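Just the one chain here, laid out as structure tokens, in the form predicted on its own.
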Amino acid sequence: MRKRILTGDRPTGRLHLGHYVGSLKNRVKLQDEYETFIMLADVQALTDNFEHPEKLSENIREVVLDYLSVGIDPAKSTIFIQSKIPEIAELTVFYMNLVTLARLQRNPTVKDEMKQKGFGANVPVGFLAYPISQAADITFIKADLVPVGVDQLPMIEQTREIVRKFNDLYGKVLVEPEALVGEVERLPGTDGRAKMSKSLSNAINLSDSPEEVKKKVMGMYTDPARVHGDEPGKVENNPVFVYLKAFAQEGQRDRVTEYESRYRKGTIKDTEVKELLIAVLEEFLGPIRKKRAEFEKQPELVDKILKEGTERVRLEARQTLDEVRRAMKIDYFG
């Protein structure tokens, strides 16, 4: 049997370029070796969005269209909507009697995720406790991979905590899965900050129209030390650069090089060097943008991957949800 892997997204509006380097373009090479389950992480969403859950809908679909258009396969990939699945909801609330609060209040992600959203003294209890139900999400399919970030291992090994514990208490039922930590690009903002977000409206969709793609590039920062297109400048952590090397074709790559030459000579301008980044990622998001606009016009079609997907998935989660009940002694009727 192939080992099976779980990824997914939190649905809180259309994926970015940040995505396809970080995940999406690993995933459509893993589903041809592994069992592949993809989650739209719409309960987790809700941590952000609970004021106005109605969002949630229409995000769903937009990520599966962005799934679609990349690649993602629905014969290879079961993709599946979280919520509907309540199994993962009543694992969530056995684990948390194997799980301390300080526990909790140490994982370095939610840590850094607490501080980045300032949330103080008022941290909502379903986002401190998240990574509970991410053990759920986990162990429910009993995957063995996970692909991940180095920034989430905390949030494995919390996982794997939680098996041990279980499967120490009531008997071997849950699978410890490991992390499968890829060669994950990160991709900066185009206003220069670290991280591509949609919350922080510096990515560039996968999507965006030429109008919106040429726009968003010309407005990116470079080199912030160089004033004049006839100076020196780094190519470094360059955003421009950084997203011309990630993007670019075979047959682009070597006009990308000579690019990096002359900018650190200074015998190019940055509107020279944005203007071949808009060719490259015209080049590469224009298949995408046409397969997308394909499915767009399908949204029974989209409906029904998501409820074979759900429907396939929900028998999983029964029967393993049975064997925690058996292991547990509360299968009262049996």
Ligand code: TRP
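Instead of the form predicted on its own shown above, give the structure for the form predicted together with the named molecule, please.
Only one chain is given; partner chains and other molecules are left out.
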């Protein structure tokens, strides 16, 4: 049997360059080798958007278009919707017995998000517990590998703990997954903050128009200590150079190296470097935009991909849950 990949995204907005380097790139690369499952995590998205559920229906097809546009091939990768697989919710309830409140409160990503949202003691249970539900997402399909951004590593660690505990208690049913992070681990925001994120409005989307890309790049943060173009500047952690490194194609690499050394010496202006970045991003995004436009014209095809993917996954989910209930000795009628 081929090894399996499961990963997914919250359908709360269009995907951006950070999603690409963190996870999408690996998914596209590995879909030939692994049996790949990609989930639209609408239930998880509700944990911090339950007051605006319309956000999900507005974005779910946009995210599918993002997948298809970067080269995720529905003939190789199965795309499905989390809320349509009730077995995931059932598994989540079983896993809740295997995780303590203290353990959830120690999850570094959840901790950061709680701080960011100012939840304190009034954190909704659904939000605090989403790592448990994510463990169910990963394990119901018995995934071996989970391509994700670095911020998701604590979720995979928690999943592994749950799997070990379940298998120890009830017998070896579940597969312990491993995480796979992108070569470029984290893409900074256009504002120089550590992470590109739709909620921080510092992202360049895969579907941005050439005009939007240009505007965002021209407004990008560079080396804050450098005031004039004739002063030596820093290339490390300078978002413009980080993006150049991440997206320059073969034929553009020499230019990037040249600009780096000129930047260090102070013989090139920020705007010139940004112009190179615009060209590099256009080369990368052009074909993606084109592919997206093709699929945008076929909304029935997009729905068909989603429906068929979800049906296929549902069968798998039923099977795993049968095994889980049997192992837990709650399969009362055989």
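No experiment lies behind these values; they were computed from the predicted model shown. Positions refer to the first chain, counted from 1. Take the two forms, find the largest set of C-alpha atoms that superpose within 1.5 Å, and that set is the rigid core.
- Superposition on the rigid core between the two forms places the CA atom of residue 232 less than 2 Å from its counterpart.
- Relative to the superposed core, residue 107 shifts its CA atom by 2 Å or more between the two forms.
- After superposition on the rigid core, the Cα atom of residue 79 is displaced by less than 2 Å between the two forms.
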